[in-house]
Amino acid sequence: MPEERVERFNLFERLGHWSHGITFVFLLLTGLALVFRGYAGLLGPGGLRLFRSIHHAMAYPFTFLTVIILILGTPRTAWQWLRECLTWGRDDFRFIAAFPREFFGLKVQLPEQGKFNAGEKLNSLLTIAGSILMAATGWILLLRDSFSPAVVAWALPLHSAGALLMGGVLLGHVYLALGHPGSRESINGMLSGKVSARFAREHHGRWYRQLKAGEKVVKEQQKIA
């Protein structure tokens, strides 16, 4: 009998996730060439110009595309995601305190979580803050003639700090999605949109119960109709 699977993310949530992730990776890799001379030397003048052009082009989808996809494609779930990321309770703080053991593969009992566990909430908040910082400082650097020298001088180190922050978040995110034995099934949610019921129960028990309760109500309403 095939294992039960439940929908975790719809098409637009997945498109928003991948558009943001892919454009950031392009920006990170091309940005390194613009900062580190050794990297730039390997590319040569032509390669450096190409990387600069790609970096500037990726600024547009990084700044606007994900927001457009989420607002126009799935505003209800986007708002639910933001609201949940900003809502923290006792179990969330207990999760954060215990999660380092889980991260390094040690046995630990984590408190029950909703659709987004506290680690995912923290990842989301860091990503939002980092993206705003990167976009704001990036556009200042791109349109530097429109700003004072003092503003441009501040924008460069802040832009680099934002890249370090988001690069670190990305590495942790990739490890948990692809390498960690306890959570790597989560990548299925961003590929097919679905995860196994077992994974949902074990990692997002509160959300799974709410999901099944909602399905039960719909079935009962259909019977009455």
Second form
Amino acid sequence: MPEERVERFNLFERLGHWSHGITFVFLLLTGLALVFRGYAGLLGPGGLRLFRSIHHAMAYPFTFLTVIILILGTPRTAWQWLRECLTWGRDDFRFIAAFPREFFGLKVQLPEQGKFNAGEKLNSLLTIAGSILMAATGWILLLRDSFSPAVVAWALPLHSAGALLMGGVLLGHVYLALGHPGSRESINGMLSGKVSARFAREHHGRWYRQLKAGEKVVKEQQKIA
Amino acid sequence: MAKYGMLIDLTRCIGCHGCTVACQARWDLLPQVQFTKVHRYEVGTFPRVKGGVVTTQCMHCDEPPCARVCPTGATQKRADDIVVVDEQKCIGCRYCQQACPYDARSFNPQGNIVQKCYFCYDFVEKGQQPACVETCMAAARIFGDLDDKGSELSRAIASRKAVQIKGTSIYYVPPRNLDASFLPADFREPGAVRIWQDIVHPGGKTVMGLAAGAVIAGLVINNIKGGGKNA
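Please give the corresponding structure for the form predicted together with the partner chain, as opposed to the form predicted alone shown earlier.
Full assembly next; the chain just shown is listed first.
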């Protein structure tokens, strides 16, 4: 009997995630060439000019595509996601405090979590804030002639700072999605949309119970009908 | 090695823009790209009005922030103190333009590069004068070796009580009608450049390095615990 699976992300949530993820990785890899001198030297002026064109072209989907996909495709779940990210309880803080041990594969008891655990909420909030910062400073740099020199001068360090911090966050994000034995089942939620029922129960207990309770209600309503 | 510098005697400058144009002609610049500019000032209220002229250009700073932020090494300070841009290496990121405290750099939209006054280094190497010096009919500009105490430049700086813009290679004799506050300010590295290069870049690289280290440590620990085939 195949393992029971439950849907965690619908098609538009997944498309929104990947349009953001792919454009961000392109922007990061092309942008970091201006931070790491060895990398810039390796590419040479021709490579760097090509990277600039890619970087500037990616600015458009990075800024607009994900927002459009989420708003037009799945506004209800996107709103729920935002609301959940902004709702922090005691269990969330306890989760964050205990999570470093889990990250390094040490034994730890984590408090029960909803559809998004506190780490995912923190990652979401950092991503939203970081992306707004990167898009705002990036567009200032692209349209620099319309801004005062002081604004442009400060956009540069902010753009660099945002890129390097978000780059660090991305490394942890990719590790948890692909490498970490406890959490790497979550990548399936972003590929097929479904995760194993066991993973949902063990990692997102509160969400799993609500899901089951919802199914029960539907079934009973069908019975009554 | 010479240490090149320039004196601009603003008591002689008449603001004819000859320097701007001669430079553009020699370097074949776009009309909107001007390596040396002429600014006019008026002080006082009518009828007691006085005017003056101040020219500006790349100051060939001792510690040029433009060279510091350049990610490709296109902008460099040479051993003879001239700050140059290797236009082949420039990728037009325009970091230097923002870093320059004297607004002395221009973007060339045709070549997608940033340009500025080069002190006519290749002509100077052949023993010639920079175009602005050569053309100045009032002989307001003197170019030469600051290290050579006997050079025309060094002697003029001493005899005309020229003001050095500190941290740069440029000296002015202030115009009679204007005080030294109308001259470019002494060199100071812009705060945004300092924070960017001294804090953001090393700090950000550390954050990325720590994140990478944590991921590797996590992978190693999980692999050891799972015996290579973890759950």
